[in-house]
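Coming up is one lone chain in structure tokens, specifically the form predicted alone.
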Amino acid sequence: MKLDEVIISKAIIESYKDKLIEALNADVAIVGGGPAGLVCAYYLAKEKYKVVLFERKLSVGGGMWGGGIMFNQIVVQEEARKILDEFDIRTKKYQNNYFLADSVEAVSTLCSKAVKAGCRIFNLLSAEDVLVRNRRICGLVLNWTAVEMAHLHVDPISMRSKYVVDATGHACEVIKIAERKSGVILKTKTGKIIGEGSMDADYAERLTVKNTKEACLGVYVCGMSANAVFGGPRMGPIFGGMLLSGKKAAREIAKRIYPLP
């Protein structure tokens, strides 16, 4: 049979614009598809509440892709390595509490339980704001990527959740816009950013689960940006850390989701 591209164009456009709109609504919003916040959109998904991730890159999966100065192996320790036996994802003992993974695996298997579970993901979608009501961040303001980069004044759509997960890494840029924009007070000591310190990989990957929590009302922060917002150190390239960190966030908003008034 021969193809048509209009077929194919309204094929695309039609099923794109039905699954935006779904997503217009959900109970929680997940901004940065990096390891922590697959493994977050795959443990909410999985209880079957609504989940919907926005990357603003083309491909999910963060700074995990590259491993280690682009050697794209990643090293997990014993309690992290739980989470990849449980998306099947193949590990190789280094030695006591190090065990390898390929992050090429990796990434693409997480991606693909997320998906498969429930989770429905956006990429070239950033988010440039939030919406606040009754000082809660209660969705987000979203807008093309190329858009953003190419400085082009058009304006963005909302959507809403019930809760929001900042999983953009190192720039925690949900909680910035929140701070910046909302005067929002964070739940920090300082009440604001208190930012990341230098490379210490033990100490970074236990405060990485350690400070995966509610950030502001709404607001979960979860991987490298839990460190960002409430201080600590970076962990480089050991990522057990935030698979437990995106686990934790799951667990502590299924307890929280309740409807908006």
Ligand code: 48F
Second form
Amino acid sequence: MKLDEVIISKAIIESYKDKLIEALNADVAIVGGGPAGLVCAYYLAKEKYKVVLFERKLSVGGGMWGGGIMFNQIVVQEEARKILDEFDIRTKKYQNNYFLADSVEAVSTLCSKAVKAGCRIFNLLSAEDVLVRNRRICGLVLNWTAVEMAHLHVDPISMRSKYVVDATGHACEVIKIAERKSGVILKTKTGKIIGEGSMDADYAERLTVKNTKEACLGVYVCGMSANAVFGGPRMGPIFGGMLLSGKKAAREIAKRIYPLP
Ligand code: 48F
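If the one shown is the form predicted alone, what is the structure of the form predicted in complex with this ligand?
Next comes the full complex, and the chain you just saw is listed first.
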């Protein structure tokens, strides 16, 4: 049978439209498809919560692809290696408490498992604003990244969710928007974004997990954005804290939404 270009186009447009409409009401909307966001998405989707993830770039994976200085190997500590085991990502012991993984295997597997668990991932869509009702964040305002890049004057669309997760890494973009535009007081010491500090891998790894919590009503921070918002150093190319943080965010949010049967 001969292939018809118009049928190919219709198939893509119709199915994408259905997928996007379905995503406009979710339990959890995750912004950012780096390691923290993908892990959070996987654990929530596995428990059958309705999770959607919006990623600005063409590919998910954030800063994980490039390992350290583009050497595509990542390091994780013992505690986080268990998460890589759960995902079936192979690790190799370097020395006590230092395990190596191939960053390409890590990203592609985190992504594959999150999608297969039921998370809908939308790449090329950026969160440019939040929905706020009664000082609680209850959704996102989205636009095509291409619109943003070309500075086109095109209005966005909106989606609603019970919780939003800011997994945007160093930029902590969702919280930045919430702080700047919606006047919410953050649950930090100052009520504002504290900001990220210089490198201290050991402390930063522990703090990332501790800082993974609700930063303002309706928004959890996880991964590097947790340290950027609550204040904490950066950690460089060790990724255990990102994985542990994503898992913690999923667990905490699940407890607060509703118990599943
Ligand atoms: O930066 P990123 O990988 O965040 P993470 O999961 O992990 C941090 C590490 O990669 C590394 C580190 C630890 O070793 O310090 O930096 O916390 O992924 C964040 C993703 O969010 C996307 C961005 O393109 C990236 O893929 N992103 C950022 N802002 C937006 C966004 C936005 N407004 N809308 C959609 N996606």
